[in-house]
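This document opens with one chain alone, in structure tokens, the form predicted alone.
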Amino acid sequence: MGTGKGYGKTILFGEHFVVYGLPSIVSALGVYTTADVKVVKGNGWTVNDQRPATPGYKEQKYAEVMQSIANIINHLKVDIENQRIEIYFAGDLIAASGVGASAAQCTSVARALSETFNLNLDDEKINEAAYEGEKAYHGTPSGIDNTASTFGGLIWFVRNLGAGKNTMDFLQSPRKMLIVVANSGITASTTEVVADVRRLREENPEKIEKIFGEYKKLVEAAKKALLEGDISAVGNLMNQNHKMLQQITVSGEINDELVEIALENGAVGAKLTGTGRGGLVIGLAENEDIQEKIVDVIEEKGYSAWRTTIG
């Protein structure tokens, strides 16, 4: 029997801008998915998925989960003809759109298989296996989610728009920062939202290029603030980033409502994270009391929220 875990992730800066080769900053979350693998008589493999999740999420993703596991088993050349593998998923990462739930699942099962079959895979090899699993969800994934899930910490990511490799540099912040993740309960189509931004850029090139230029300065300032552990500056830049996301039409009313709730209850910064038009919002808190207050108020408003850390 073997066990493994994979961290969730959040995009701190740069969703949608990253599509156009601009930098983004991603952080692993202090919550994770676990996988336990047991070998029994028989052949093939089974899954018992006990992850906490947004209602309907696991049902919607079932086929992709199964294909991702098949990809990883094939990549690692695990024999399922002469033995049966039972996989049990759990953990405290709530499976939802925008938190890297698929990458966490892939990373956890890769680690569990490595331990079960004494493959002795280092983190690089685990990351490669998780990437193969991610293909079941994203076709040609960027690699950022599985990298954050495998290694943890903060990552500076720049998508290569040509044929070369993407840039992924690890950043080291001197402090862990407390955040609240608020779930709108709405799952938007990433493909549709990305297409809308592209259309907006084609129709208003000067306006969008100006926003892109402002964002490029912002993300460089965010990198500096994170490296210095300057929570006030990070929060202010998150607020600015959210306004830019509003300008490119990816923030929905529910995102703006959750951002306002977080800010009105003590968050130093708040923004949507991920696709937008629903999905998730993150709020940055200076201390645990403020973090607790934000969660309480969001839940009073009928949304779900949880506490975690970044950095």
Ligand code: MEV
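Starting from the form predicted alone shown above, please give the structure in the form predicted together with the named molecule.
Shown next is a single chain and nothing more.
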């Protein structure tokens, strides 16, 4: 028997851009998915998924979940011929698009398998195994989600497009960032949205390279603002990042609507987070009263929202 956990995450800057080797900033959330692994007689493996989830999420992601676990079992060379593995997922992370639910699941199961079979995997190896799992969700994961899920904290992440290691630097902000996470309730396909961006880039290389160039400056400014605890600069840069995400067509109407609601109710900045075209939006609040007000209004409009702190 073994157990493991993987954090949820929120991308503050750079979803999609990160796939192309541009820097990004991600924060792990304080909530996580847990995996418990039991070994019984027989062969093969089973999954019992008790994670809280956005309606429809688990059904839509079922095939990818199963493939991701198969990838991890394979990668870790766990014997499933002479024993049967029962995997139970639970935890307080609500499985939804945008929150790193797939990476949290991959990380938790890699940790649980490591403990069950005394593999003694360190965080680097757990992260590698979780990355193999993430490949089931789309062919070219940047690695940002599994990195946040494995290591936690606030991270400056740059994907290495060659054979070398990704860059992962921990950031510490002198000011806590009060965040509202709003859930559109729509489950997006990362595979499809990432493929659409790739197509757009192939069809309009100049236009996309120009946006990439602007984004590069933006993310450097965001790092500086975070390190200085300059909340209004961070908020302003989040707004600009959201506009760039609109330009690369990954923001859906629902994302724009939630961003507007957050801004109209006092957020200093708001943007989609994660895959987009549904999923989640984050808003940055100056103080707890504003944070609470944004959550209340979003809930009044029929969406779910929760508060979290970053930095």
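For the two forms, the rigid core is made up of the largest set of C-alpha atoms that agree within 1.5 Å on superposition. Numbering follows the first chain given and starts at 1. Just so you know, these numbers come straight off a predicted model, no measurement behind them.
Colleague: Quick one: once the rigid core is lined up, does Gly139 have its C-alpha move by 2 Å or more between the two forms?
Modeller: Yes, the C-alpha position differs by at least 2 Å between the two forms.
Colleague: Align both forms on the core first, then report whether Gln83 has a C-alpha shift of 2 Å or more between the two forms.
Modeller: Gln83: C-alpha displaced by 2 Å or more between the two forms.
Colleague: Would you say Leu218 moves its Cα by 2 Å or more between the two forms, aligning on the core?
Modeller: The answer is no; the displacement is under 2 Å.
Colleague: If you line up the core, how far does the Cα of Ala53 move between the two forms, in Å?
Modeller: That residue's C-alpha sits 3.0 Å away in the other form.
Colleague: Let me know the CA shift of Ile73 between the two forms in Å, rounded to one decimal, core fitted.
Modeller: Displacement of the alpha carbon, after core fit: 9.8 Å.
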